[in-house]
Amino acid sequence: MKEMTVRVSRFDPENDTEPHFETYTVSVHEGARVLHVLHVIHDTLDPTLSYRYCCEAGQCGSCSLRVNGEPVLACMQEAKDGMTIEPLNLPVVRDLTVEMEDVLARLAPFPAREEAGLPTKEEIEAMKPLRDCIECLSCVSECPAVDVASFLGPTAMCQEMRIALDPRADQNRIRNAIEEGLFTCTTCQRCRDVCPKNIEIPGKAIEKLREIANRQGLTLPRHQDVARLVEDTGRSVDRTKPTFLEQVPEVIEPDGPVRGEVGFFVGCMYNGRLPETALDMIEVMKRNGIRLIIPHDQVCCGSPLIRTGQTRILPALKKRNIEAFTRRGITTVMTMCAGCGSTLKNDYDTPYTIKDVTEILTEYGIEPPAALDIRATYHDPCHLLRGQGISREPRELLKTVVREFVEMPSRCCGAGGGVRSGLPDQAAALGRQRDDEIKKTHADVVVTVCPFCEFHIADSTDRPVKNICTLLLEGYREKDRKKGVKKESE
């Protein structure tokens, strides 16, 4: 047996106008789970506690709740002294009981043919990964787009793909499914993140339902726009000034000793709207010895056209930049944007190396700039962090140029999945709450490593919103001035 002492919130709404915190110390086995910890709450402190249990084997998904600020099912998460135990985000019936009810009523019922056959063999391997849900409902306390929007949210998309790749089903659900939410959703990949039976619910369920929406002729106005721009011209946005490619030669050098040589994948936005931030990062790169390869042949890497289901012209898009950095005997390839990097890595099979420009500049070391007298806080992409696993290393590079690093939750501004484009109103929402947790920071800039992520927290900000390699040159330039300014006094 050993001891340890919990938090857990509580809230009774007979007698408390909002929830709080009392703390327990128990005596549980090694390796207890956090159910049993709550059982021994129950049964030898406090009767009153009141949450959610039934098969205690990770299969029912009632016992879910938040443990530390993360879903977890109780019955399966090892107790650790000093943890602190919530419900899910969702509306509290009794202290960890939560209302899933109203969800799990909406869920789409299973509509089956008469006399229908059994599935094929690779029908069956096509739903399992599906039917793993136990709808939990972590995903849903989790989803962003459930805050702002009317979205069932991820559970119920996941049981609309299980009955669209189900022989038997005797219906084609997905108007239903464009009418619970389809297209609200950003693809953030929070739901993946906190789902217990780790289903790749943007990917396997939500992408896929686009798809076959795409196919029936109900993608939004707005995505078949943009996809018929990348058909035309291999970009995802139109030019409205000199771009990135038309300003720089196919190879930079750097301004000392050679360390190292990467091929940049640009992106549609750093090559047509931000422009000047790679142009910022060209300079960072110069001055660390690493020489730069940029195939003026690369075009738009689809990821617009797969997070809204319209994947015809994919295949052609792979083949143009694979061959785009191998003719050129290229074996690492950088990218700046998150969205890239995480399409480069994730939905392509390329025969060279992927690396987000953070890892690029952590794994060479760079020259230390100058600290810059401000206080910054720094924005997680969605497809850099959940996408790519990448956190640390923006961190460590931010901290080398402010005086001061403040945190801030990680979460969705709202700018993707195709949101910002085809929901407007619904991107902007998000991007409101984004600034609500800015401005708790009191930080003087916003940093991240996102196109997408800095174009739209630009808007919904007052805050100057940064790329880390735009800091990181303004902190050279810093140094330099100390250096003339000392020089001159000498």
Second form
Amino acid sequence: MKEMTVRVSRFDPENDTEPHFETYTVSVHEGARVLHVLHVIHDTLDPTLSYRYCCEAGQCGSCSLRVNGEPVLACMQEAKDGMTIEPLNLPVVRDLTVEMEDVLARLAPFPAREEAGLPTKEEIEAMKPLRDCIECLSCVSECPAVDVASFLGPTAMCQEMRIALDPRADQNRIRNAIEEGLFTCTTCQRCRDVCPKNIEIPGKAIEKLREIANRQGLTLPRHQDVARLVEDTGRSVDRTKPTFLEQVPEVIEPDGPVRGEVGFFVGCMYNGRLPETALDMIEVMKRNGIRLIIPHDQVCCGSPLIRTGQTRILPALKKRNIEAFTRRGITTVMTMCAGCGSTLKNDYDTPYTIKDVTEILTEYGIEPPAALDIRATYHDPCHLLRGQGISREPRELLKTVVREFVEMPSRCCGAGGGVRSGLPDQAAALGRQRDDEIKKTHADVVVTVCPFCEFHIADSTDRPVKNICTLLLEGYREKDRKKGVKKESE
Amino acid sequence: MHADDVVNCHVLVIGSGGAGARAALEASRYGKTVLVSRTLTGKGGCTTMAEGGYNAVLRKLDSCPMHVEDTLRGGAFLNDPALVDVLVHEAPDRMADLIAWGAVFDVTDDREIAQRPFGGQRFPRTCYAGDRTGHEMMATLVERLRGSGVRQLQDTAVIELLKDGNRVTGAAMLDRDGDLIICYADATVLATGGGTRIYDISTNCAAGTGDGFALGYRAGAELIDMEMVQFHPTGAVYPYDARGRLITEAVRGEGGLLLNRDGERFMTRYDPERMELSTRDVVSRSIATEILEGRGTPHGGVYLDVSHLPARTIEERLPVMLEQFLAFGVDIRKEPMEVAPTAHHIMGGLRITPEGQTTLPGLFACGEVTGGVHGANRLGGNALADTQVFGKRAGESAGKEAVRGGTVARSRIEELRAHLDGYYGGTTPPAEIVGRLRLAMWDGAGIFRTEKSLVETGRVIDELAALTPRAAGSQNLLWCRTVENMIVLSRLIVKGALLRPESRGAHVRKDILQDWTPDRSPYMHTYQSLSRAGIETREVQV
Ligand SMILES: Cc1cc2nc3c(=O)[nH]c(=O)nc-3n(C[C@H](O)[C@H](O)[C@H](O)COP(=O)(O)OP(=O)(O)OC[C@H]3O[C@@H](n4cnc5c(N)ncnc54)[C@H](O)[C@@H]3O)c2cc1C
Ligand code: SF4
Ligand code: SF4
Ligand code: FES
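Switch from the form predicted alone to the form predicted together with the partner chain and give that structure.
Expanding to the full complex; the earlier chain stays at the top.
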């Protein structure tokens, strides 16, 4: 037996206006799950504690709740001393019990076609991963799009895709899926992260449904414009000023001795909209001895097309991008756009390694910059945090260059998945939520590592939003300035 | 407690597991149908936990008579042959319904429903959806329910069947706030599932408290063979709080080996012919004996090993097992599991006709709450088939009942209300009563039984029955009522076990010597109702 003290969110609809925490100390067996801790509280300390469960084996999806802020199945998650237990982020009925019936009732019934016969083995295998869904609604409770848009949520998309894959369904439901909010998903991957069954809803359901919508001519007009642009120009943004690639040579040598060499994949946003930021990055690389090779024949990675289901010309883009780097014998390609990085890592089969700029800088180690006299917070780009699993590197780099670093909860800013272009109001609503969090941090500057986030958050807040490289460069300039001052005074 | 809510319908179905959901779908073709469940629809009950599969004769080389014979032999010839006949002949059609409604079962390269071998059967006739077969069935039924007109009352539990004279005319229930709801129905279907949660070690979900047995018994229905409790051979032994959790029979079906502490494949000594795939009662007793005789593992089980199988087979065929054990720090691709018997299934239950009619007019039943289909020991894969075959039949029979608009004596509801109020002044925390009950049942009415152990268990039950469970608030009323149900069920099991003076199937009386094999037993069903109890006998030709 072991003792543990836990905090549990309590809410009694008759007497409370909002939830509060109670602390309990209980004695449980080795290997106890969160659910067993709740049982002990219920059975020995407070029988009024309300929570749902049934199978106690991870199969019914009734017991989902949050432990230390993260959704889990209470019956599967090992209990830890000091944990905080809260209901899912859904309307609370009482204590840890939330309203699930409404969402579940709105999931699509199966439109069975009589006499359809058995699907083939391949068809069954395609449906199976989606059938693992236990409708625990963890994903729905965390989905940013559900929060601000009219969206039934990832579970509903899982169900629509399962129907779309089933040859026994007699109905083309793609218009229903669109009505349920297919285009509101920012592809932030939060749902995939919290799913106890590891169902990849954005990639395996939402993007695939968007492909079906595309084949039926139902892609949002603004998204179609982007696809046309890529097809015509190889780029997903139009040219409004000299691009990054127009301004730089193919090879950029470092200032001092060469410590390393990487290829650079610039991406459409840094190439066309924010070339200054990419130029800042070059200065940082030069200072740290890293040679950059920048093939000028690279094109859009295809991310804006994949996320919106317009994959027809994708193979051509992939081929060009792979060849552009392999032809030059490059073994490591660096991205600084989280979206491109995630796409090259997850949607491509590249013969070279892909690394984010923060990984490269961390691996090689950088000359310490001066600490700027500012308070900074960091926004996790979805495609960096969840798309590439990177959270430590940018924070550590950031801490070297500012006086004070403050965390804020990581959440999608609303820019991704074609939402900023396709549904700007929704994107703006999510942007405002980011601004609320930013305000709470009292930070002087918001730092991020994704041009989409950078661009979008800048629209939503009055704080400056900067790429980590820009800040590092400012740190180096400050360092040089101080040195200069020192020299002068000597 | 607020003023009662009243719901009227043609058919009331109690329980949304496989049997209840199927019954509601069928009943709704005849009139307004209400489906009430203790949990959210489809999320409660044991169906969703079923991993292994569903038995149905689908191939030319297989045959219905063979399935019948396997079922009777497995059931130690205590089964009701008419029910077995229906089960076997209709299981394929009900499987076809599920497939037509979109169920995603595994199929072969030749586009046939895949089947695997299961214990006690001479043909691999168990259809499956990986190792989440029950979940697949529930997902399909719930999808279907969404598109049907069935009204769902969720997080709501029936606490008593209501009657008009001898006829069941609906039920009283508590919603999640502890408010009373009264439902009048022309016909009522009981589909509350099993109840092995009355044992210390059990595979059942939290709803497996046997409410339906108690509801039926209190209303005056007759129950048969309540002593027949199946102990599944392979339950988890670690961690403590997850003890009893089922390790699906599919593990043995796929080639898993049972080994004792010394690495000996001990089934050679108990059933050299069928080995690990012998019937559950035999394997359970073999494992229990190994443990009792000191050849168990440190955690008090035996080893179940699949590490000799290709990792891919394990990943594809047993994904849920793999995932669950990984969560507890065991990689079954590389190390053996530790297992021990666990209380799994209640073969006894309400006596029904092949139409699902109980001994009470107006009351139908299907699924695990019924008796007779599985006899003295259920074959793996037959229960899921049972839910669909008899779910449909009970739903249809209930639907076909005449419309009459029932009434209930007001006084009955007042009595019930007073009884519930009594819990506020209760003497004992419900969990304490349940904890003692579970240990007593495991020790005295478990795998091995004697008259002495049963009488002693009966004494503990009486002691516990004299206590009043205490409610701290209105949402505790249900739990208090459930404790009373568990006591009723325990009594039925102990009494049934005392009524049967023989060892048969899952029921082992160590204190009785007998010189007959099950097919030559002079005994048939034990029966218990408010008005009578006993054991049926028959003439056996010598
Ligand atoms: C872990 C496990 C694995 C199994 N694997 C297999 C297998 O592979 N193959 C096989 O054939 N069989 C298997 N079985 C057995 C089989 O799953 C069950 O016998 C069968 O599913 C029972 O179905 P049911 O519909 O009768 O009851 P359940 O599915 O148990 O449903 C009971 C329903 O009644 C509701 N309920 C209970 N009490 C009340 C009340 N008072 N008021 C309102 N509602 C109530 C519950 O909420 C639930 O909805 C397994 C059992 C378990 C526990
Ligand atoms: S990817 Fe993000 S926005 Fe899209 S469904 Fe999942 S959680 Fe919601
Ligand atoms: S997709 Fe995953 S997280 Fe969402 S409801 Fe299904 S099982 Fe739960
Ligand atoms: S209780 Fe069923 S998933 Fe946890």
